[in-house]
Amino acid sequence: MGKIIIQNETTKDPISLIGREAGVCWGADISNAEKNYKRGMDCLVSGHGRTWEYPQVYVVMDGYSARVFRELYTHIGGGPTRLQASTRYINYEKGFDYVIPPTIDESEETRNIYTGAMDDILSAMKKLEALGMPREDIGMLLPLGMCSKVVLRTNLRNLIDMSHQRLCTRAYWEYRNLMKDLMNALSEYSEEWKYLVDNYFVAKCDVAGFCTEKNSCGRRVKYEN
C-alpha cells in the first residue's frame, strides 16, 4: 500500500552519534569509534532520552491516507517538522488514489459502495472546476481516505515514543502498518538503526510489563489499581 523512503540526510550511525555528542560533554576522547559506540549504548541503556534527539531521520511517506497523517501530527513535538502534499495547488482533475480499509475490501458490495462514493466526489470536483471555482475551494471535497505524501524530519526519541503508542494492537490499523513499514525501512538503512528498531521500537505494554489500556487485547496482563 504505502511506501517509505529513508532519505540520505538521515543519520547513518545513530548510536555512535549519541556517543560522540555525549562524549563532548563528558570531556571524553571522541576520536575512538569503538568508545563512541559503547558510550552511545550506555546512554540508551541508562534511558538518557535527551541524547536520543541527536540522530535525525528524514523520511518520505507516500501512499498513506490523509487520515493517518492527521494522527501522525499528534507526534510532532518541538524538534520534528513536516510538509504535506498540497490540496491547494495540485490538480486532482485526473483523480486521486485512496485507501480502502480491509473490512470494506472484503466484499464486492461494500467495496462498490465505497469506490462509488469516491467517484462521485471526483465527478463533483470536475464539475466545479468547469464552472470556474478556485482549486483551493474545490479541494474541500477531498476525503480523508485519499492518499497523500509527507516529508517528515524527526528523531530517534520521537520515533521510539511513537512506536510505544502505535505498535499497540488498539492503535489505528493503518498507523500500525505505517509504523511497521517505517521500522523495516530504517532497519535496511544501517546496522545501527536495525539494532535500535529490534530493541527499542516496541509496544507500550512491553515497556511497562503490563497493559495500560482500559480495554486490553490480552497480550499482557492488565494493570489493576
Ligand SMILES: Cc1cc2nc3c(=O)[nH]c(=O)nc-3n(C[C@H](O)[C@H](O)[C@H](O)COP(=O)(O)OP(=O)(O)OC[C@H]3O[C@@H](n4cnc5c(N)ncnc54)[C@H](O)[C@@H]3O)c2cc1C
Second form
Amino acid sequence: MGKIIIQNETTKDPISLIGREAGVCWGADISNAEKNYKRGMDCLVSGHGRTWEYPQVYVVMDGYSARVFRELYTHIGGGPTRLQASTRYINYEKGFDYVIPPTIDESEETRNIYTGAMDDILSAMKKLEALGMPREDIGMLLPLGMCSKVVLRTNLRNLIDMSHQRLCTRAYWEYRNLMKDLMNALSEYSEEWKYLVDNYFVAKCDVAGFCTEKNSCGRRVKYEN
Ligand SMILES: Cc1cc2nc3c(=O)[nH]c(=O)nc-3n(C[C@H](O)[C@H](O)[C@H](O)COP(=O)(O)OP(=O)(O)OC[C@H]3O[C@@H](n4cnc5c(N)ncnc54)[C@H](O)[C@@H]3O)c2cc1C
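What I would like now is the form predicted in complex with the ligand, since the data block earlier showed the form predicted on its own; can you produce it?
Let us now look at the entire complex, which starts with that chain.
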C-alpha cells in the first residue's frame, strides 16, 4: 500500500496566495484576507491558469511501484522537480518490496506464480552479488513492480491537469489510486486544498462534458464528429 506525505513546505492557503499575488498586479489592498480569498476564487473561476502555478506542493510518495512513477515522470507541466530512491544500494539480504495487483492477489494460484517470479529474481540477484558483480549492474534485474519512493515538487496547475488524465477510468489502476491518495492527503492538509480537490480535481470527461477516449468506459457519452 502506497503512502502520501504532504510536506510542510507546501502552500497552506493556495486560494488566498493566488489572490495575494494577483492583487499585487492589480494594485489591490493585499492586507485584507477576505478580499485575497475572493480574488483567488475569481482567478480560479475565470481559468487564469498562470495564477494556479503559485501554490507549491512538496510531496513524498512512498511504496508505489516503479511502473507508476515512470508514468508520473511524463507529467512535465510546470517543470516539476523529482528525486527517486536509488536502485544501486538495495540490501539483497532483506530483498525488495513489490506491488501485487489486486487481480493477481485474488487467488492463491496466481499470487504464488507472481511472488515466485519475484523470489526467482531476488535469488538471481543474490547469486550475482556472491560472484562479485557490481550492485548497479545487478539492479538491472529489478522489476517494474518493485516499490519505490519519490519526492516531488510541483504546483496546483500541474496537479489539476494530472487529475484530468489520471482519474479517467481507463488510466492505469495504480495511478488512479495514487491520485486519490494524493487528493485525500491534500484535503486533510488544509480547508483551501479540500475546496480545490472537491471542485477542480476531476476526470477529463467531467471537464469536457463527454468522453474523449477512443475506448470509452461509458461513464459519459462519447463525442462523435
Ligand atoms: C487512458 C490513458 C492511457 C494512457 N496511455 C499512455 C501510454 O500508453 N503511454 C504513455 O506514455 N502515456 C499514456 N498516458 C498518459 C498521457 O498520455 C500523458 O503522457 C500524461 O498524461 C502526461 O502528459 P500530459 O500532457 O497530460 O501532462 P503534462 O506534461 O504535465 O502537461 C500538462 C499540460 O501542459 C501543457 N504542456 C506541457 N508540455 C508542453 C509543451 N512542451 N508545449 C506546450 N504545452 C505543453 C499542455 O497543455 C498539457 O496538457 C495515458 C493516459 C490515459 C488517461
